[in-house]
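First, one chain by itself: the form predicted alone, in structure tokens.
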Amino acid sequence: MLKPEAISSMVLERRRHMHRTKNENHPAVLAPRIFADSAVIEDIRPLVEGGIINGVTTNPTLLKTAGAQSWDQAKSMMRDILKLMRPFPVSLELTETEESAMLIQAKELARLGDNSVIKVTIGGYRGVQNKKNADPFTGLKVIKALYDSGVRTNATLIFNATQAFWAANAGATYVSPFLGRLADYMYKNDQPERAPGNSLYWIEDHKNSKKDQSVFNSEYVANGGSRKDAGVRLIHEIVTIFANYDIRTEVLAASIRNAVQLTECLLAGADILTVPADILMSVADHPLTDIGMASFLNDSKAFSEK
């Protein structure tokens, strides 16, 4: 578990010039943004209603689950998010994975909203594409080709810390690092007679005479701590190359799968939050609380008028 005392003075440095939406005299005012990844409208409206959001992330699989059946529905419900969220961001995934298909497609989702947010996979290009000679850094042009046009991004699936640095150093308005996914990973991936973690970082003998080494990430997030911890690892390391660098693409956490990680993420020092918006109904609810509340109102009876 990461540890609060492991949180570096830098990281509170590094909130003081970041985004923010609240006013100077609000309380909270260097707090992390909450955003809500969920692209079914009647699910989003309580929240941004409520004033517990700033904020959507969507995908196609999330646009898929809502409904959407084709590539124009997929765009009305899109447009109709920007338009209820508006001016808060709404991070839009592009679905093509060659360059100058991505870019005409990045620009027609531009237009569904000025508070658009077009999202680009870091990379993976090769495998879907299917080519010798695909370009490993399609992602990384697309999202510099986008700063230099003015179009903020969202780097998505990121899962290491220089996957992030490079994408913050292509002009990424934000990064999302996927904490829920690298805890799946390690647990069906892991080699169970050593060390867990190893199917992200395990280096036996310094020649790697073997060729079985994994370093696709640092010991530090991979041996760190258990399993589950992996991803608030991952943000934290992040968190920190930032603010050694001054970085401000801001660090979103995503892939968050229960109420705990909340506090994990907030421990890491990131930026943002994507929650499903299930999770986000939940947040003031605690066993605990149903009791004393409970108790209370059965007390508050003795004071009723007769």
The other form holds:
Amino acid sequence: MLKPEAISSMVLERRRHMHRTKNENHPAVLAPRIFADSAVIEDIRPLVEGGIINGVTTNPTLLKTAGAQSWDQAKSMMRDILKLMRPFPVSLELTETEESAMLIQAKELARLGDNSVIKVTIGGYRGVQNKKNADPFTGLKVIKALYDSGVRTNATLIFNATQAFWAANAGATYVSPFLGRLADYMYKNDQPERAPGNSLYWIEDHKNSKKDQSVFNSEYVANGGSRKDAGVRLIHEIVTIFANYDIRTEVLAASIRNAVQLTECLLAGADILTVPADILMSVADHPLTDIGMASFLNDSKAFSEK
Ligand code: E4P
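Please give the corresponding structure for the form predicted together with ligand E4P, as opposed to the form predicted alone shown earlier.
Expanding to the full complex; the earlier chain stays at the top.
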């Protein structure tokens, strides 16, 4: 189980310098921002109009789910979301995988709206089919080039703190650790005879079993404990490292699956939570709140009957 110590003074000090959307007198002035993780404009509209969110993250899967069947349709949806959300940031993901094409596409997406943020996959370029010789630094180079030309970036598909650090070092505005997918992976792949989180610490090369185990995540993250909250521990690890070095790249907790993970991200010190619309719709609810409200309303009839 995540055992967050009292938030360190370094974490709090860093928060004092981070982006704010509330005025100085607001009681939650240092609170993290909430984004919607969605490409469905009908879901996003009430959330922004109600003041619940001040940003959106999209990705190709979310755009496909929202109905996009071509790049032109996807661009049109992204343009509409950017317009609705102005001036709040909207992350739009690159689909090109070669540096020069990525930079051209980044400019195309940046032109869709001045509140766009370009989502760049941190790695994985050698894993893409027929790209075995791809430059492993492609994502980092693109982030750096976009930083140099004043374009904001969101380094996506982050699964360990090393990736987050390198993305920040390249100039990323945001890093997106995918905590839900990390926890899902661990649930599925942990070997029960080993310590919890073993599948994250040693991601074994199943296809080439002669190869020895490789270390991919810290023992801190891997040591998820009985509740297997490795995803949230990753957030805590990145926040701590960023506080150690006063790195101002924002930690955008992504791939959130439920309200409990959301709470744990707050305990871990995330700068931004990007949350699916259906989870956002449920944050004000609790079964005991329902029961309590029904009973208070029932008792209040006593006043109206007199
Ligand atoms: C973040 O920016 C991503 O769009 C998102 O959180 C991915 O979440 P998933 O694991 O539910 O696909």
